[in-house]
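There is one chain below, alone, in structure tokens, taken in the form predicted alone.
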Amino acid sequence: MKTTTRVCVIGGGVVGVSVLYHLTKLGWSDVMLVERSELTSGSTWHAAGGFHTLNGDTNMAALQGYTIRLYKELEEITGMSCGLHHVGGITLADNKDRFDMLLAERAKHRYMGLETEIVGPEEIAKIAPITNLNGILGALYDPLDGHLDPSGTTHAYAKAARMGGATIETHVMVRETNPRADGTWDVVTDKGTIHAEHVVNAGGLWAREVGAMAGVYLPLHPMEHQYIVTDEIAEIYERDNEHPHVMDPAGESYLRQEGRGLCIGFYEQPCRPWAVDGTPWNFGHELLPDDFDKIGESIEFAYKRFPVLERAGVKSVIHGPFTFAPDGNPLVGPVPGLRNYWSACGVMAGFSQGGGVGLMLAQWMTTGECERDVSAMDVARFGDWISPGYTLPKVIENYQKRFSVSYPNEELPAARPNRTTPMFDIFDGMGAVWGAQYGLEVVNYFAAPDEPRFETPSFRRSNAWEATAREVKAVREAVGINEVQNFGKYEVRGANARDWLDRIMAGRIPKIGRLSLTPMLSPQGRLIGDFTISCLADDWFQLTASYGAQAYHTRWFEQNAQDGVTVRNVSDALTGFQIAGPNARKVLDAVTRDPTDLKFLDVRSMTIGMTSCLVQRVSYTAGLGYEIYCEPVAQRQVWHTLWTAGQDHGMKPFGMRAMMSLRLDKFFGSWLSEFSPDYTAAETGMDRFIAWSQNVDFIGRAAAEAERATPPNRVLCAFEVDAGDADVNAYEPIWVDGVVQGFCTSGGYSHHAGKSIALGLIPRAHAQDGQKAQIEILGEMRDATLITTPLYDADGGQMRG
């Protein structure tokens, strides 16, 4: 066994096989992987092998679309097949909700390159005639879905990965790693100590305890799973072709044809986790004892819905453990906290996402980064905040809803609430209905005592509706009053602390006293920060930014940090509010015995009441607005002295959708919609804030200058939509002449001007004001103009006087 490696790949599953090929694919041979008993042992080898390209994350649909195409690409490059059936799938719908989703859904897919189509009933009956079609309304199908061999697909990877000179262990039992000083991993084994520069976790099943060694806690949990394979059904295996996938989110389960007759697998409602306290080391090529009772519910709907199963008996039964992360996403990315250590756990679509999985660390470790964003996947989504208690919960309703409808705006109920600020039953009194961020409950709307303390979840204009209109009436009228805890904070300090910045942040940096907004770009010239920054000393620096990019931005921080630079989270150290409206200099000069003179980007100590504040002239609401940040235990009384001063001037809480509303005016775009790592500062017009006259070799300062002196040939654009009862949410597409020529990043309505607003990239040829273009909305077609003059405070007069 080698005894030095550049990557040590610990799991041989069909994730870990798939990092090790990718790896060699993109040029490094001096890789190996150990598996402790034989390749596939875990989950990877009693997979239902099913693989398809729906998601509810667009960058994810895409990454299955790669894995699903790279299969073909396996078969050439070894000679082995990966046992493929491209029998094409539909995904049933059976209410007018679950329509919505597969319309929204289609609509995303034009732009990516994905041929599904929408199907109604008669189509759907030559389809899949076993198929009981009452209640039905229609269907997306996708010919790309299909089945392979688990095993032979696994077996393929490796020998991909074998002929790139990787070398794979089996037998081999991991029982430490350990880091030296330097940032190399000793991975102790049963057969002897590798020493690696990168280690690899993709132990599956075992991942969390393979995550211990190294003491790190991953969030992930095994759950029981079962399918079941019929006896030969005639009406399967008299058809001429193999009949397609079924998935029927209602019965929730899918539907594929094994040998002459079925196989149907189920997501039951009184689900079973597995391992609570850990994998045991000797599990692997076990099956769990059957339970019928556990799925009964669901056999008798799977009756109902395809007939054929009542008369058919039972072949074999599958009854076996995978692994779930919270939200439902693959762990992928380098593990905040520790050097050359990466994620690639979680994965339970192994066979839908095990190639995308593979080819964007192997990128990320190869190269720094990824061709696209991955935040749904990275590891760095969760906090230090994350435990065992919270994720346990989460993990069961992410199972218990995996085929259930994923509405934009639903709240999920488990494991909540969790993480409070000081002013959570204040709120909780006034009629909050909240929402979940990074953990923390956030207020998106104050429910009138006469409306429901619940937002129903929905494609379409909500109940939240009334109220949001309400909040945006006050802040564009009078006041408003807004928690600022959910913005990522971070103190930067020390005698390099302003060369440190220049070099991190394409932006200026400001003065003391001043703030200023600014990109944070990758190599490569990607969005992966909007920030302000406020100097408050020559060697004091406050960052602000995404609350739920926290451990994303301080892997960063720590990937690039500098002699004579302390950088420290304070996300949670520092709390508070912003007002903002017409009147919000009347509440702060009726709060403070200080001046009130603070200009547009000004930052200043006040004292605030009976406490000592950082105060910021600056509003993402547009128009006047201040931010005030004092200690978490400084906060209600705070909140006290604003709230009763402001009640002679209007004042009003509100909420994130009033938030998200207001932003609009001013075509403000927000982290993850319009700011990602999958576009640049020129194509989002970010590049308006890059500091090009300041001789400072910024990261990705060179593809920055290199779009500069070519743009691209994309832009940010805004536009008024003839809307219905449904506004933009993300990814619809936008038509020009005819053709889709770009999509939408994020939109919603302003209850300020009454219009329907989109945010989107098109081609900068199209982005002229005026230009009439529609967008598809839940299938329909809606006129679009695209307009360059803001809702609100047009000439800035409001925001900078």
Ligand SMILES: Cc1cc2nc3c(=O)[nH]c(=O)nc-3n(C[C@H](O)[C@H](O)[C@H](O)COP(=O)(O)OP(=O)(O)OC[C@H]3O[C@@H](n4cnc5c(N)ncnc54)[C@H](O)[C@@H]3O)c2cc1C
Given for the second form:
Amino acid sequence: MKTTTRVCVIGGGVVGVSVLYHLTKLGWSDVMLVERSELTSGSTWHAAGGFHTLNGDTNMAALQGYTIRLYKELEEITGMSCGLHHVGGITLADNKDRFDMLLAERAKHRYMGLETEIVGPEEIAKIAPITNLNGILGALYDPLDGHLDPSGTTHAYAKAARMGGATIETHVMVRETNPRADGTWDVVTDKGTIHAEHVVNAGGLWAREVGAMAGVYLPLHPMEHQYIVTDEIAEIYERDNEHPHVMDPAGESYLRQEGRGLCIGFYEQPCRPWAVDGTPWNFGHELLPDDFDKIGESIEFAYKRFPVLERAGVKSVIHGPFTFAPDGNPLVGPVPGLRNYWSACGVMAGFSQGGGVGLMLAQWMTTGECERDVSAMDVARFGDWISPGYTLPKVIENYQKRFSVSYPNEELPAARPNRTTPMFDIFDGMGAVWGAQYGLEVVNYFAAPDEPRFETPSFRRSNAWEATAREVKAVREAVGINEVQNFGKYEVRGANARDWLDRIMAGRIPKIGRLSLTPMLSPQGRLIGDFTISCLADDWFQLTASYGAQAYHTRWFEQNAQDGVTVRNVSDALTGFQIAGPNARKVLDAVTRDPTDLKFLDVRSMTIGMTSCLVQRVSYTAGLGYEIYCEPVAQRQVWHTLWTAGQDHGMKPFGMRAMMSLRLDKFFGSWLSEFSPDYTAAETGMDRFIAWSQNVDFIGRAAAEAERATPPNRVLCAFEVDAGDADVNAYEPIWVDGVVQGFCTSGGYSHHAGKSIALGLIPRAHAQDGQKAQIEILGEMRDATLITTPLYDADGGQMRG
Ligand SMILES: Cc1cc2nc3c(=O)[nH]c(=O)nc-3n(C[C@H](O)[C@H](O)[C@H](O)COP(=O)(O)OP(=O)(O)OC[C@H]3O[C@@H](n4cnc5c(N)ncnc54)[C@H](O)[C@@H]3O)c2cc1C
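If the structure you just shared is the form predicted alone, then what does the corresponding form predicted in complex with this ligand look like?
The next block holds the full complex; its first chain is the one shown before.
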């Protein structure tokens, strides 16, 4: 066994071998994989081998498409068979919401180049004749759906990796992973120690245990899962061709042909987590005992949907564990807090996602970044607040909701409330309807006493409509107040703080007492942050950005650390409020004896009531607004001061729904919608904040300069949409002259202007005021007009005045 390597991948399941193969494909050949038993010895050997592209996250869906297309390539490279059955598949819809979801998915697939199709009951009867169509409205047909041989595929990946120079050592058990001072690792195994520059944890069922060897907690948990293979069924073996896959979300089942019979698996409600206190090391090629009680109701339902099953005998039952993260997506990327330690685990659909996971991780390792936004599977999407106590109920919820409709406005109930601010009970008493962001309870809106304290999940306008309209009106006509807790906040201090910011941020770093807005770019010029920087002293800055990106941004700051600079994440150590609206200054006047003559983008220390606060004049709601920061221990005092003074000026509290409506009036983008690593500064208009004239070599400068010389083809624009009862959410295709030319990044309803608004990327050639387009919302073509004049405070008079 070799004892030094550039990369040591731990785990020879489908994910580990995919990472290994992709590393060789991208040019790293000094790479090795160690497996404690034979390849496939975790979840991989007993998988049903099904694959499909459907995923609520567009980038995940694209990577699933990549994975499926890769199998042919693997077969060609290795001459081995993956046992591919490209039979196509349908996902049934038995109610309007499910059908809406499929319509929305189909619309997204248009610009992704996925050839899915909506089909009606008559076509379903032809495609999948064993289906009882009672109550079925339609289905989404995907020609890419199919299944394969899990073992053959894993070995094909392994052979392709070996052909690229990789080595694979089986029956080598990793017992410790110890970091050296230079960032490299000693991987201690039962056959000796391997010195590796990088470690990849692809430990699958044992990824928690492997993570613990490096002192990290990876939020994943195994769940039991069961599928049944039937005896021969005449309606199946008498067919001329193989029966396609059928996903029946109402029955929480997936079904496909297996030999001369069928194979059906369930995501049952009475599901069970497995190995809660840790995966035993002696668990190997074995199955869990059959448990028909657990899936009894699902089987009953399946008999009604597919009557042939009732007459078929059971040939075999496969019951085994596999892992999930709290949101069901993989955990991929550099593990925050560690150097050269990478995660490739929590992959619950290894045969749909394994290829994409391998490609993204290999790109990240070899080039420093991925070709697309992988936030949905980034291991840094959870913060250091994550714990096994949170992960377990979330994983159970995720398993149970595997086949549920996912609504854009849905708030999932498990493990809540988790983290709350001192305002929780005060806002709760005022009718707050809560959402969760990065584990934190945030107010979505305030219900009136006679309104339900629950927002109905929907693809269309929800019951939050009236409340949101009231809150928007208060902000536009008087003054609104909400918390600033859910901003990511960082304190940057030290003699080299300004130099460091100059390098890390692309925009201008402000003078003392001032703020600036700036994009943060990756070396390839992708947007990896949009920040507000406040300069409090020559060696003291405060940064604010997205609350959900804390671990992501902290990891980047640590990777680009500099002597003489300390960066502290103070997201939860600083809280406070924003007050916004034409009366905001009157409220400020009433709560302080300090001068309130702050100009737009000023920041200063002020005493609010009894509390020393940091006040900055800036607003995401457009118009006049202030952000007021204080310590959590003082937050309730600051609230009472502001709220009492606000009563004379029409103050009302507002939540995230109103904030997202208000920002549309100025076409302000938001993180992971308009601003994400999928886009560049010039595409999104963020290049206007770049400090070109400063002679500073900020990260991403060369890429940004290149874009400046040759502007990108697509640009972010706003549209007024002739919508019905549904507004744009994200990724709806934008058609111009009957051709899909772009897609929406986000949208919603401007309650102030009474208009449905979409933001989206389209070719520069079409980006002119008045350009006519159509946007496909839930299967309907809606007329849209490109607009360039903001709907509120168009000349910025309110904001700056
Ligand atoms: C019943 C069932 C049906 C399924 N059906 C499907 C399906 O149809 N389609 C689909 O896409 N997915 C399916 N899955 C899920 C799929 O099996 C997993 O997504 C996939 O196998 C995960 O692969 P992995 O490589 O991440 O983990 P694993 O397969 O668990 O591999 C991890 C490997 O790491 C090794 N290892 C761990 N610790 C160490 C150590 N310390 N030293 C050395 N080696 C170590 C283990 O021995 C193991 O081989 C199914 C799962 C189950 C249980």
